[in-house]
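Just one chain follows, in the form predicted on its own, and it is written as structure tokens.
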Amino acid sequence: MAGPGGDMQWCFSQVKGAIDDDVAEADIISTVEFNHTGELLATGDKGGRVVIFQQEIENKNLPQFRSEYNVYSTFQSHEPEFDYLKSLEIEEKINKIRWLPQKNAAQFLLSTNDKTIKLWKISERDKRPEGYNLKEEDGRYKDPNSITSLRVPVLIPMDLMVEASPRRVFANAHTYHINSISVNSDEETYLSADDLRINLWNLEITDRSFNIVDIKPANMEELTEVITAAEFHPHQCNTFVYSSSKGTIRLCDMRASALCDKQSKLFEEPEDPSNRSFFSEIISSISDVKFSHNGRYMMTRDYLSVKIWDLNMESRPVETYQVHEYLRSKLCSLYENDCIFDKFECCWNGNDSVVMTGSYNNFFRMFDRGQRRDVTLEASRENSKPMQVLKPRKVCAGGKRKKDEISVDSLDFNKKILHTAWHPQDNIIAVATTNNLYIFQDKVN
């Protein structure tokens, strides 16, 4: 990617996880998610775990310091549930994972599953009290009678803690799957979005929410459309966006309102005929949708391409990017394995000049926006040496294949990114494929 001294190049950082072939599926890495500094860093599996970790920079003194990842805090975010009315299992699966601004020493932040949110503080301790009058140091409680002499408890130092503690559940509110969860930003609520029906929730308020948004026909045979993804704007705490499966993005003010059925804009882009085939419905399905930092874009994925939307304009992206358009004449043997339903995330650099999504064969695409070039980078543990440069790769769609190009034949489908994310101030990405999670940092000359 061009970075503002030329081409940037990005190589090795870390990579966390096993290396078995045989990987459990509780350790599939499901959500991928950095603060608002970038200090930390989340991740959330199949078996309901979140894993964060946290920054250490090894020089602040360097003008462009080097830093890692290390582990922060575990915790056990969700357990199995089954929902006995209905006869059904409740995954553990961390679907999103929403940091809240941070106001004091402790974060929090939000985890989801299929239907239950949970907040989450992480403080740490790094020091404990001594000298009670009325306990023993350990623990037991002492006669009353025996105590002669009133003491000051003290803190002294020990060893340094991150407890993980849950402060609010927020439970019963989705029929259906929730698949997107958005802090909004006067801080003091958030969405949670499902098939269907979009809630509101106060951060302080468990045992209700307000909906927002019903799309639920009244009989379900005659549904045509579900919510796949929605959103808060980062500076207007009164305007959402939620995403379909239609290839629609609708864009809502909460003061026309209460319940957001007819949506201020919808952002459309009428179908190429040449390209309808059987497919065309599955892949004009948007799988993401996110506001650009600055507010004034937002950025769509569907199956085969990235969408960015200026918001005063409806009728087209004022950008398309291609992400792997060699995949249009497999669409048949990806229908057939399932591929063509995988829900690929995209995200936004610190200045929203670039963006990132992935692909299949553990491959990542980069959109550079003021260039208008792009590049193709694998995560691999061939690549793994410290600060070893990516080298871009390229795909054969058909033809003659040159040297360095990868036939389309031989993509590996079952390598995929589904999840990636972007420091929010460096050039620092973590990439997840199935179990391992990837960072990748700018080269420093």
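If you're wondering where the values come from, they're calculated on a predicted model, not measured in any experiment. Residue numbers count along the first chain shown, from 1. Only the largest set of C-alpha atoms that superpose within 1.5 Å between the two forms is called the rigid core. First, how it differs from the form predicted in complex with the partner chain.
- Superposition on the rigid core between the two forms places the CA atom of residue 149 2 Å or more away from its counterpart.
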Second form
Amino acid sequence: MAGPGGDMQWCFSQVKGAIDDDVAEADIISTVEFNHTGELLATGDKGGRVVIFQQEIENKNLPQFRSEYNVYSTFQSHEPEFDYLKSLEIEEKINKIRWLPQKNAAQFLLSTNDKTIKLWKISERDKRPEGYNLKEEDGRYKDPNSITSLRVPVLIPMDLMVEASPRRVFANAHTYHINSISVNSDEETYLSADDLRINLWNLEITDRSFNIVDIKPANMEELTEVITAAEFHPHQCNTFVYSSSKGTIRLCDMRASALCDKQSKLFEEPEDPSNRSFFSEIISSISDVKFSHNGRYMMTRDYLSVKIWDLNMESRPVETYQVHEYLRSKLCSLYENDCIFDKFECCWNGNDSVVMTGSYNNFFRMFDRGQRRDVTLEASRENSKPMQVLKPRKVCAGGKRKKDEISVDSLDFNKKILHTAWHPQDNIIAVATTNNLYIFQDKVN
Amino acid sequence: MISTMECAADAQSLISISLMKIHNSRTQRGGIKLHKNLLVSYVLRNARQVYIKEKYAEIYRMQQYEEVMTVCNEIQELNPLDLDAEDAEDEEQAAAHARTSSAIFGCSPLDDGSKEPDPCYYRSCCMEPSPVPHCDQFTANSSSSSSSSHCNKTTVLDLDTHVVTTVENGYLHQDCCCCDALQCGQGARSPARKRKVEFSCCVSDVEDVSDFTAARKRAKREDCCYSNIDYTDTSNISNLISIFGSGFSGLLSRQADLEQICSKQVLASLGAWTRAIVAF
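Can you swap the form predicted on its own for the form predicted in complex with the partner chain?
Everything in the complex follows now, all chains and molecules, and the chain you saw is the first one.
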């Protein structure tokens, strides 16, 4: 695959969601995830709904026309709840969706809000039985006296129906807000992480989970850091990492002990003292951690940068990419309007050569690791003509603004791209703005 | 280190903003977000350190002026023409006094040329019914030989004793290792230790205005005179704190080195709201 620089150009493919600028809070997209084949694309929103898009297979081989994603299934995953004991409302917002590897005809995914994880089965039904002896077609029971003959019911084709049903509900295991779920490579277990604890579940068992990390101090007044993200290693089923609000990443081996409070490796980069500010702790907090597909690297996202870590080197990242360094001088304003607390995610492309993350003004950034090139693109309705090539954007940090550049002060901080996903094999990306999902693909020459 | 360009006013506004954020988070849907509040508490801690550093500097200036005024008054009570015998001694006392004070505080904003001491301190000191009526004359004289915009004890001392004392800008600066706790450099070590004695002394004035828990130990406070200090900003902050509804017990009351304050205070400052959060 070519890099994001001069070799490859990205084109608009589709946009999903409402057009009007008045955004309903329930429609705000909160998570985006491709499944393992890339055929399905799931989104979760603040209203607790999951929408799954499916790639149309038929046209996939046509060179000039890439397949589209169409709505496959929509269901209400979580509802708002109320914890009467603590007088707390539990938001229905979907924090994370993770697909399980497909084992049979049905698809399975895990979706979670702040407190409860659910396993959903998404299955297709394209046949229905007909010819019951005791029931009418509409389901009413026949009068037994009217039955004069017996017949064998048959299955007849019907319009495709996609059903989503909750198969497991994993509840009451988290005191704090769940921020991550990750399916293990053993395909039997998964972890869920909240601010202070990480639990290990078996997908079949809902009434028990093992606590594998607990960083809650004996005295809460001594609390200095929280867990911000966690993920299993893609191949080693005993290994997982979790990131903290202090900018550290801990790699743990579950074979070492039952409670993995003592890390096997601690990844931490010393702070640059010349960059110290009131907000140093906030901007060093890691918002996302993702293993590379090959399992040799991991990527972390903090407020201003993306860092690539070699799992064999704990002292510093091997690569650091500045996402929007021009915001460093604006941290005070970003603190006032709460933007400094935005949690940006990041993702790898299929062969780990390019990483992507979001920014403000509906900009998103791609960094080609091999070619050392980066590009800023924009997801907007103005650039949404079919197959329209996206023009690289540039932010003017200071001085004279060139033509086509946008100045830092003109950036719209309400338009943020927090969630992005990259197709596991192809150059197709899904980028979520506040309430729209944009799908881009590389230009096929 | 946090840039010294960020003045106390920024720190104060950050403290206010942070407290409001913590307050608002209690009514947010979904419950208190532990992560966000932890980050806000770090900003609060950082802003507080800068704010207190500025307050130290102001108190130090105030204290210096008061001490000098006391010395001046004592000298003035003697026959102004008969200073030869006592001059040297008083001068030494004043110098020693000043040396101790400057070493104690270890940092003065005077090195920042653009910083002016709050004129109201000076005015209030001069306007109070002073046992030394020649204070005004003093002032008048001092203004002629100094930059008039500067109410600077250095100048006062010069006029009064007719001798260059050790309480000079240069001397102050020498002892002014940056007391920024975030730097925690070597130089901060010794001033910090001396500061330890005076810390609770300075805290007491803030406690006058707020309803924080009192300091456990109090150093001698005779040298400190804070009655005229304008603590409007502190009262604003304390109002916000009372709005927030829980005390930051220990936020300002621990007697410790400034470096220890970094760790202990931040921990103590988390106390009130984390107790609330523990319930969740």
